[in-house]
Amino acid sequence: MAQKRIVKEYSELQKKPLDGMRISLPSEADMHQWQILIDGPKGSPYEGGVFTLHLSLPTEYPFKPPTLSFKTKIYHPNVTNDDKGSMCLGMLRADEWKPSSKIEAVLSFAKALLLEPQPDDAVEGGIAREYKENKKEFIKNAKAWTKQYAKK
């Protein structure tokens, strides 16, 4: 069931791609590993950058959630600053995931986080604090990281 559903969702996203997003398979032989390129949204400190993300779908998908991580370093309260780039997405937690959820919703939510970080659900406390208490400094730092790590 997992393979069939993954192929269907991948095909749908190829036919009708999400705005500012390109999806590919690093290996045609493995439908469980996807590469996603997201353009930094206009009006955000990430504008002008291109971010590479990795989506990993478990063999139990859709009964278990996928994992989504940033491969491009990003200054964001909901993404870890380590080489894993793990994202804090409520909908991807095992206790919140629903088998009816689709990959398209996961990717849309990830892009929405670039426009509107959720500092109350942060994995990087210092960045979340800065976002809440000194947004001007947060924007400056996020723009600098985008320029340094997410060049087109």
Second form
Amino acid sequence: MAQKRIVKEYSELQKKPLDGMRISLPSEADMHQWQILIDGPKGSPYEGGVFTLHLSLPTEYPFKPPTLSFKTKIYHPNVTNDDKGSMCLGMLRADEWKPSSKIEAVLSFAKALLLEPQPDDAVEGGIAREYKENKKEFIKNAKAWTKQYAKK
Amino acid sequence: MATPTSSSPGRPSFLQADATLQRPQVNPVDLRALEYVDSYDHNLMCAICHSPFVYPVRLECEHVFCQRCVNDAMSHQDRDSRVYSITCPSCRRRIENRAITPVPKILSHILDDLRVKCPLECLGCPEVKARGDIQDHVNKYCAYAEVKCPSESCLLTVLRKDLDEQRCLHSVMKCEDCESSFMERDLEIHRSRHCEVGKASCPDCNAQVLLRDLEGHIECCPDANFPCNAAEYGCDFVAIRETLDEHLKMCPLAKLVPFLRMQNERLEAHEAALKHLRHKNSILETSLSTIQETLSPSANLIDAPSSSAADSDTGPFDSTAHHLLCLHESLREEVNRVSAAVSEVDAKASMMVMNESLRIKEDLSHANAVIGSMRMQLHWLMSARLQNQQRVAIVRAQSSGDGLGSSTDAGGSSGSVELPVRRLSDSTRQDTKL
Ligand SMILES: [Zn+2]
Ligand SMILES: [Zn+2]
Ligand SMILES: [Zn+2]
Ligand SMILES: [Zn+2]
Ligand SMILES: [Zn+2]
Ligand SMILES: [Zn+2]
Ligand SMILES: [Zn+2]
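What I would like now is the form predicted in complex with its partner chain, since the data block earlier showed the form predicted on its own; can you produce it?
Expanding to the full complex; the earlier chain stays at the top.
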């Protein structure tokens, strides 16, 4: 049942892709691992960069939330700076996940987060503080990282 | 699951036969795994399995899911919390377990009308059926469903279409070409789709190709004869590909093909839509008539609209929708009248109840007063008697206690008469308060 829903969601997203996002399967045989290329949204310090994300759907999907991680390094209060690049907030948290939420919503959520970080829910405290107290510096750093790691 | 395709030739390999024919589970058919032919309203889609609802149920928060999806969701929630409640998969509200209610019948009808492909399509069944009939199709009619082998002594199954052979198809046979062994019933599929050795010659160019590739070869064989594109519309020109291309440039019918095809498609779509609407209409009509039946006791109060409905039932009407609207309108009036009547009756009844209760209250207070005075009198009598007895016991010279103890009239004779009188007035004052 889950498999069928995943296939359906995947083909729907292929047919009607989200703006500035490209989705593919690293391995055709495994529908549970998706790769997403997302353009840094206009007006954000990530503009001009392309970020690779990894979406992993648990076997219990849709009853357990998918996990989303940045494979491209990104200067963002809600994404860990380690090589995992994991993020866990809002609708992705197990106790806030709704089985009726679609992957499309998850991806839109990630994009919205690039436009507007949530410093109160941060995993990188330093960046969050900088975002709140010294926005200029934050933008400068984020732009620099985008240039360095997320070049097209 | 995976079986070696290179199993040693000569040995009967039942496993291999199974692998070439993986059968979906059809007993019962998993309705959530079916492929739907019609596009359906997205509101009919279960938010959990993303299929049209299967046995839908409604939670207290009015969200609807398949029964099995709700069960699945429950089984994925925390062990201790799921005993009595479930978190709604759409709004995360806590829902008591028992607050799961069925949905209106009409929704199930709409869902059962959605057309699906037979789950055995992968084996070759071309049927498309209403979802509500698909289990029946598989159980009784599907040519690709498994039934018991007609041979009494054989316990295996055959496809229903092979029943006509009236004999056991389970004897092991060898493929003439590759020497692998198969049960007879699987041999044909092996030969036409899987055999890596068997060859056949193309009927047009006489080239030798693998049997399993023959179909593909004919598609692109340069010497194969093809009919004109407009064959179904009346052109009977047949030629090899090259000549055909020239013909197509001149054939007037071939030019019309896209147009004709479009027309055909439109006709078919209209027919399907008409059929669908007809069915929907009949469902609505039956539900309307049941509504009318339940309302019939009140119908003789207001026979005007119902008789007009009966008239339009017999007479021809330009559009069924109009007819339904009329029916709907008259029913709405009827309901309005009934509700007005009900509220009138309600008002009357509540007036009556109020009057009655006022009267009863008065009666009650009256009775209370009586009881109070009785209690006073009893008390007075008791105390008088007690006093009397004491007096009799201590002072025998006083007046005789017999008269005082036996009757209430005697109370007037002694000095203690003031006490009960005062109390009597007390109790009446209390009663008026009630
Ligand atoms: Zn469902
Ligand atoms: Zn709900
Ligand atoms: Zn069938
Ligand atoms: Zn048999
Ligand atoms: Zn063979
Ligand atoms: Zn040929
Ligand atoms: Zn022609």
